[in-house]
Structures are given as C-alpha cells and as structure tokens.
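This document opens with one chain alone, in structure tokens, the form predicted alone.
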Amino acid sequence: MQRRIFLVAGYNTIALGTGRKEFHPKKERPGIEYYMQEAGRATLKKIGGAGNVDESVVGNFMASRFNNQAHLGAFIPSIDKKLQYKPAMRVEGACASGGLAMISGIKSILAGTADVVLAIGVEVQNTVKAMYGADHLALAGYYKNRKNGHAYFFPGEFSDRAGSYSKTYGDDYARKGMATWYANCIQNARLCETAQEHHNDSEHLFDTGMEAPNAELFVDNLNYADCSKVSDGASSIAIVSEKGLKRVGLPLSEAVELVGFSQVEENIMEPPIDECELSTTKNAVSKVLEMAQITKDELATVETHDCFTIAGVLATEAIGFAAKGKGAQFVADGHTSREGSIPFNTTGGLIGWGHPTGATGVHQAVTIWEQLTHQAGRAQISIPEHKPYGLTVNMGGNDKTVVCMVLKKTTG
C-alpha cells in the first residue's frame, strides 16, 4: 500500500435484543442516534477528541425501513460539535455495510484526503415484528425473488445451503458441525460483557444445536440456534495514517496495522454458484491474503460472518482451513474453538455477540484490534509470536458482497 494504515480506539456498545436481561420488547428502547453517539464519543475520547478527526463514515443497511430515517451522515455532528462542517457519509452493502465503511475510510487515508477517519457501524432492528423485519432484511437479496422464497427469507436461503451440505455429506455429520459452532459462539459470548448472548447460561448448548429443524414452524434445515438474532447496536474505530497516529497521541502498542484488504461482488440476480461453497468469500480471502503476503497458517484468529451456523462451517472451507466438505468435521473436532488451532469469533460472532447488520463489519475489526492489542478482557486468547495476524470476513446478502481485512499486531 502507498501509506501505512492503522486502526486504534475501538469500541462496541451492547448488542441489545432477546437474550439480554435489559431487553424488553414492550419497553421504549434507544434510537439509532443514541448508538451512534455512544460509540462515536467513546472512540473520540480515546483519540484526543473530535478536533483530530478529518472525516467520518457510517455503515448502515436498513435505517430507512427499520427506523424511518435515512441521511445518517448528517447525524455525525450530533456526536460532537467539532465534527460540524467536516465530511461524513453513510455507505450500504447489506450486512457488509460495516465492512464497506471500513473500506471507505481506508481509501480516504490512501488517497491522502484524511489522516484520521472515524468509522461507525450501526443498526437498530428491534422496531418491527419479526415477519416485517424478515421482509426488510430480504432487501439484502434480489427482492424480485421474494415471493419465491420462504416467509423468513434469509433463513430460507441458508437453510437451502444447509440442506445441500447435509444431502451431500450427511445430515448427522453436518448437524454436529453446526451444533458445535453454536456452542462455541455462546461460550465465547459469555466472556464478552457487550454480547447479546452474554447472559446465556444454558448447560446444554450442544444438545440445543443438535435439535432437529421443524419445517412447519420455521425452515427445513435450520433450527433457531443456527441463526443470528435481531440486534440493536453500534461499533466504532479510528482509521489513521502514520501522521494520524502521531496526531491522536497513541503508541504503536495500542494500534494494529492494516496489511491487506479486499472487496468483491457476485451477481445478486443469480443463485449461488454452488450451495455447498461460499464462492465470493473464497475469492475475497484469496485476494486479501495475497495482498497481505501471508498464508492462512500465519493467522492467529478469524472473525467471520456467521449469520447462520452453516455460514461458519462453510467459511472454514472458503478460507482454506478445511477441504471442501470437511468443514463440519474441522469445527466438530474443536479447531475453531478458543482453545483450538485457529480460534474463530472469539466474542461470539454474529450468533453469540449479535448481528446489528450495519455494525457487524466494524465490530469484527474492533474484535481483532482487541485481541491483537491484548485488550479483550476475559475473552482474550493467546496470540503466538509467529502468528501476529487476524482476518475479518464480512458478508452481505447470500455471499454476494464480501469485505476482508488482514490486521497485524504491532510493537512499540
């Protein structure tokens, strides 16, 4: 890259929704501006204030439907008066909106138009009934196919993937991999105070994951534990150049360096090339590892887009840790657990931490930043010296937009 780029001062609000003790569907809850302000102010406090920021970007998918509010860039000055009359905008790419916010900030740094960019991802979704929410979220796919799909559109899409995987490799085999993924997510979420499933104290996580799907009540090949929940929340982080890092007064030891990024698209109007493969993710990961000039074996941890457990299983194959069809066994054998050979989603991922859609890509970056700077608290894992890298994989739609980043631990 033409300039060195660093990430500093990450922050996550609580991922609020069913599962959190504070959540009650009939009680008034914070609006989208509250989450933007909480996250933004927390990052600004760590970087010496809003006066150090050149530009801001907001990742958000569906505020226009869930909150009857568009034009989110103009909310940025409400975070701090010193952001008044500075560039800010909102970007969208379905569930990859947060990742696209990161890419937008990165490109501003590379272009030299900014040295410090405030990146925020936000979504508030607990505002409508589940069926209406499912219809809103269906806009992340090709909406002309909406009437051909299941009532719960995206669970139906990934149910089809799970069904194809089960038919090809065995139902019990696939189910054990997905159940193990679910159990790992909840176990990790218990260690993260902001996670939506932080309060989940079930002693039967694997058994819950093994429950047979009920097509009459939900979808054919997924149970409720296989799905990420509806979430409200925001994440924020500062993207800075070397000059920007000096400006905000933070040492290298509190920063991670961006050494690779990729963003790729697949035609939304066409069905998946192969239901048993995340082809766009595979392409994006290949490109980001090539840019970073590393192999998958140099990664200490991965944050992947497990909107459904089958997406987590398929990601292990798309990244290359498991051969095609071997991902379920790779997960069931414990390799992706926090004690495994390559820990995935150490604060719970989308299944456990939550999935406020526009925030997810930023949350992934914050989690890797926390791990590589040893600021993850109880969720901290070991980062071997010979594996100083972390990977994020943020997916929009049914593997149609994918954003990846490779971040490197720094010293100093």
Second form
Amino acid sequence: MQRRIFLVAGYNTIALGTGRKEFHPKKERPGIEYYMQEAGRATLKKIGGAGNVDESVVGNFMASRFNNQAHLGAFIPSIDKKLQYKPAMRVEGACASGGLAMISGIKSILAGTADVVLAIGVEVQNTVKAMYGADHLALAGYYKNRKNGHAYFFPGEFSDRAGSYSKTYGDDYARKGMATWYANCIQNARLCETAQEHHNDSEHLFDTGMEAPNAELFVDNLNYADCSKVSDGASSIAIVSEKGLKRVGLPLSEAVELVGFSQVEENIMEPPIDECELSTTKNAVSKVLEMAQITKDELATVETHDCFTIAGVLATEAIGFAAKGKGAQFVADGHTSREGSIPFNTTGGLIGWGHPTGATGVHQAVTIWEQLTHQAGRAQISIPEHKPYGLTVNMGGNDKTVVCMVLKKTTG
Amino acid sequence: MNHHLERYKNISVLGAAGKMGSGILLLNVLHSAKLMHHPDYVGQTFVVNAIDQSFEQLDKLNHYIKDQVTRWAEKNIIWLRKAYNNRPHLIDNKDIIDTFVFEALSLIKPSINIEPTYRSTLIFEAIIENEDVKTKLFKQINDNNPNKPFFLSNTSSIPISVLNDKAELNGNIIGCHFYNPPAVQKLIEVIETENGNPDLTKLVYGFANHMQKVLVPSNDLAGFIGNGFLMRDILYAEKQYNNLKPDMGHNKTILSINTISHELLIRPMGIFQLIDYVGIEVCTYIMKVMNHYLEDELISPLLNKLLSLGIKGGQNPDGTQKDGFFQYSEGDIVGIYDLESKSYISTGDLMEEVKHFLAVKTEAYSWKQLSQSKRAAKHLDNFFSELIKENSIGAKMACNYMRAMKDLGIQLQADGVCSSTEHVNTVMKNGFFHLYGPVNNYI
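The form predicted in complex with the partner chain is what I need now, so please give it after the form predicted alone.
Next comes the full complex, this chain leading.
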C-alpha cells in the first residue's frame, strides 16, 4: 500500500434485541440517530474530538425500510457540530454495508484526501415484526427471486445451503458442526457486555443447537439457534494514516495496522455456484491474504460473517482451515472455540454478539482491534507472537458482496 | 365436491359481538378464508353473517377481528405464501398478509336483523344462556330457512336435547362448547343428542380438525364436563371455607384456599381468582341453569352473598380483570374484599400470615415455570411425592383437595357425563390449562 493505515478508537453500542434484559418489544426504543450519535461520539472522544476528523462514512443497509429514513450521511453532523460542512456519506451493500464503509474510508486515506476518517455502521431493525423484517432483508437478494423464495427469505436461502451440505456430507455430521458453532458463539457472547446474547445462561446450548428444524414453523434445515437474531446497534472506529495517528494523539500500541483488504462481488442475479461452498468469500479471502502477504496460519483470530451457523462452518472451509466438507468436523472438534487452534468470533459473532446488519462490518473490525490491542476485557484471547494478525470477513446477501480485512498487531 | 364444506358457504354467528361470539366468528372467518383457497372453491362466494343486537357492538367487533386475523396471518405466513403462490403480483409478506386480511374481513356481513340467517346453512349460536330465548330464535330461523340449517350451540349448561325438542330441530343441532377465548383455547366440548344428525357430527369434527382444536365428547347432561367439574370444584372450595372460617376469619380463609389451589395444586390461578375471572354472577347463573336440569342442587351461599353486596368479578371489555373476591392491579392480586368493612384491604401482611399458617416446606415450581418446561412431568412427580409426605396444614389441605378433585372426576364418569375420566383430564388440561388431569396417580 502506498500509505500505512491504522485503526483506532473502536466502540460498540449494545446489540439490542430479544435476549437482552433491556429489550421489551412493546416499549419505546432508541432510534437510529441515537445509535449513530452514541457510537460516533465515543470514538470522537478517544481521538481528541471531531475537529480531528476529515470525513465520515456510515454503513447502513435498510434504514429506508426499517426506519423510513434515508440520507444517513446528513445525520453525521448531529454527532458533533464540528462535523458540520465536512464530507460524509452513507454506503450500502446489504449486510456488508459496514465493510463497505471501512473500504470507503480506507480508500480516502489511500487517495490522500483524508488522514482521519470516522467510520460508523448502524442498523435498527426491531421496528417491525420478523415477517415484515424478512421482506426488507430479502432486498439483499435478487427481487425477481422473492416471489418463489421462503417467507423468511434469507433463512430460506441458507437453509438450502445447510440442506445441500447435510445431503452431501451427512445430516448428523452437519448438525453437530452447526450446534457446536452456536454453543461457541453464545459462550463467547457471555464474556462481552455489549453482546445480545450476553445474558444467555442456558446450560443446554449444544442440545438447543441440535434441535431438529421444523419446516412447518420455520425453514427446512435450520432451527432458530442457527440464525443470528434481529438486532439494533452501531459500531464505530477511526481509520487513520500515520499523519492522522499523530494528529489524534494516540500511541501506536492502541492501534492496529491494516495490511490487506479486499472487496469482491458476485452476480446477484445468479444462484450460488455451489451451495456447499462460499465461493465469493473464498475469492475475497484469497485476495486479502495475498495482499497482506501472509498465510492463514499466521492469523490469531477471525471474525467471520456467521449470519447462520452454516455460514460459519462454510467459512472455515472458504478460508482454508478445513478442506471442503470437513468444516463441520473442524468446528465440532473445537478448533474454532476460544481455546481452539484458531478462535473465531470471540465476542459471539453475528449469532452471539448480534447482527445489526449494516453495522456488522465495522463491528468485526472493532472486535479484531480490541483483541490485537488487548482491550477485549473478559473476552480477551491470547495473541501469540508469531500470529499477530486478525481477519474479518463481512458478507452481503447470499455470498454476493464480500469485504475482508487483515489487521496486524502493532509493535512499539 | 365435499358436501360438508358446501355448508360453510353461508354461515351465521348469533351473538357475534359478545365475548364468546366474537371468538367463534373469528374462527369461522379464518376457516372460510382458508377454505376460499381450497381448489374446489377458488372464486366462489362465502358469507359469514355477524348477527348481534346493535351496530355499536358490531363496529367494535370489526377492530377485534381485523387485529386477530392480522395476527393469524403473520403467524401463518409460510402457509399463506403457498396459498397465494398463484398471484404473481403478491410478492412481499406484507402484500400477502394485507390481502388475506382484506379478503377475510370482506367475508363478514354484519347485521342487527335475523333475516340474513334464513339463507345460512350453518348457525353458530353464542347468545344469552336462556333456554326460552335460544329455542325461540332457533325455531324462528328453522321455520324460515329452506336449507335445513345445522345449529351449533355454545351453551355451557343447557342440555342440547332440550333445545332440540323445544325448537323442533329434528336432530340438526349439536353442542359445540368453546372455551374462552375461542380463538386461542384448543378445547371444544362436543355434545351430541341421542338422535342427532350424523352429518352434523362429522362436520363438527372436520371443522375442529381444520382449526387444530381438541374435541372432547361429553354426554348431554347439564353443565357437561367443564362446568360440571368447575361448579363442583367451587363448591368443594366453599365447603373448606366453611370449615376453616370460624378459626381463621373470612379473609385469611379465602387467601389460604386460593393459595392451596393455586400454588400447591400448581394451577394457573387459585379457585377464588378463577371465580373472579369467570365472573361471580356467571358462576351463580350457570349453577342456577344446571339446577334446573339436574337432581343434585348446586348452590353457593358464599357467591350469592358477594353478589348481594354488588361484588361481581368478571372482565372489563378490554379484557382486564374486574374486582371480585380480590382486587387486582395489572392482573395481580393486591387486595381482598373484607366482608366486615365492606371494602378492599391489602393482602400484603395477610399473605405472610397465611404462608405461616400453611407452613409448607416442599418447594414448588410455579405453574408458569412448569408450563414452559419440558421436564414438567418429572417436576410434578417429585413435588407431589414430597408434598404427600409432609405434615404441614398446607400440605394436608392440598392433598385433600387433590383427592376431592380426583373423586369429582370419577364421579362425573359415574354420573354418565362422560364415558372416560380421561375426557375429564383432557378438558381440565386444555380448557383450564391445568398441567395434569384431576384423575391422576399423584394422589
């Protein structure tokens, strides 16, 4: 890269939704502007105020439907008066909107048009009941496929993937991998105070994950535990150049360095090339590792887009930790747990931390930043000296838009 | 073409704006709206007449039905998407739900006149529990309706054969006793008359099956199983009240028996709270109606006394609980009606004294906890096996209560109200949300 890029001052609001003790579906809840302001102000506070910011970007998927609100870029000045009349914009790429916000900020730094970019991801989805939310989220797919899709469109899409995987490699085999993924996520979420599943104290996580899907009530091949929940939340982080890092006055030890990024698209109008493989993720991961000039074995942790447990299992294969068809075994054997050979989603991921769709890509960056700078609190994992890297994989739609980043622990 | 289904094309619900009638109307609207998607009936006209005494009541009904149909549609969106698969312009869940709600509401034809029923083939009745009023109406409809309509009465206490004979319905009537609220409660008690039309029986079972209801056959004896059990349960509680009151006084006695029947029998509510829920006036009225047809006399001096003081219980139109034996705040008991001061007094300190008096040591899960537990049967088994060993007053009274309820269930069978005590258990579990039937091996 022509300029060094760092991430500093990450922040997550709580992921609000069912499971959080504060959540009550019939009580009034904060609006989207509240989340943007809370997250944005927290990051600004850490970087010496809004005066240090050159421009801002907000990733959001579907405020226009969930909140009847578009034009989110113009909410940025509400975070701080010093952002008034500075550049800001909203970017969208379904559930990869947060990742695209990161990419947008990174490119501004690379272009030299900014040295400090405030990146925010936000989504507030508990404004409608699940069956109507499914309509909104379905817009991440090709609309002409909606009519013949499932009522719960995306669970239906990933149920098809889980069904193909089960059919090819064995039903019980696949289910055990998915159930283990779920149990790991909840256990990790318990360690993170902002996680939606932080209060989940079930003693039967694996059993819950093993429950047979009920097609009459939901989809053919997924149970409710296989799905990330409906979440409200925001995350923010500052993307800075070396010059920007000096400007915000933070030590290098509180920063992680971005050493690679990739963003790829697959044709939304076509069905998945292979239901048992995340082809776009595989492509994006290959590119990001190549750009970072590292191998997967140098990764200390991964934040992957487990909107459904099957997506987590398939990600282990797409990244290359497991051979094709061996991901369920890899997960069931404990490799992806926090004590495993490659801890995934250490604060719960989308299943456990939550999935405010447009915020997820930023949240993933914040989590890796926390881990590599030892600011993850009770969720902190060990970062070995020979593995100073973390990887994010943020997916939009059914593996159609993928954003990856490789972040490196700083020295000095 | 299914002959039984043909009868659903023109239905009338009498008393449609009432508490039970509105639920029965809702079930019929949903049933007919679903039927409209049956391959044999696509494009045909269905009518559900909603008959009641005033347009004001019927207007309110519209809101209730719209709300409930919408909820149903939301819950059944997977089925609905399949049903509307042939309508290409209906794409989003919202499009489909809105269309279904519109089509379902369009079925309802409200009226304050009886004439629309003259073209109906099915008449659901949920009007006042009065033999003369019901039979007069049935006869009028039957005499003016060329379709030989089937009558489905929601009476909870009047023998169906009496209605049949007096209205001269020639066996075209069946007891179809829904539980409140009909749309939610799974249970329907079915009461056939001796020479009833078998086609009508078949139709009711088909309806129940389609609406995923649990049917329990009851013989045609006033009160049937549900009220047959409840009214005698009330009188058993009153008997215990009379035994305990001289030592304990009214307030603590009521609270003690209510606590035993609630917390130690692990029911959704205690017996006196249940009376408040049903309505003190309703309970005494049902006893009165039953007495008219039964040899044994069901009389509650306690309920009559409260009624004479203007204490009625029951529910407000919005579903909230009216004060009765107890005073309520957001559904919780906060006070008890004190017969001496003729006002409500706080239950706070009294409950402490009652708990001390009952002195039960065995810890029980609440009904709410067990109703959501997959291990409820095991917990119940453990709890009752411990309770039975206890010597506390509370444990002994609870065990006696359970024995009395078991005897009551057995007696209902012996009296010919039902052919099996299992039917009693089914009614109490499904109609009253008990976690176990009264005829059990716990005691």
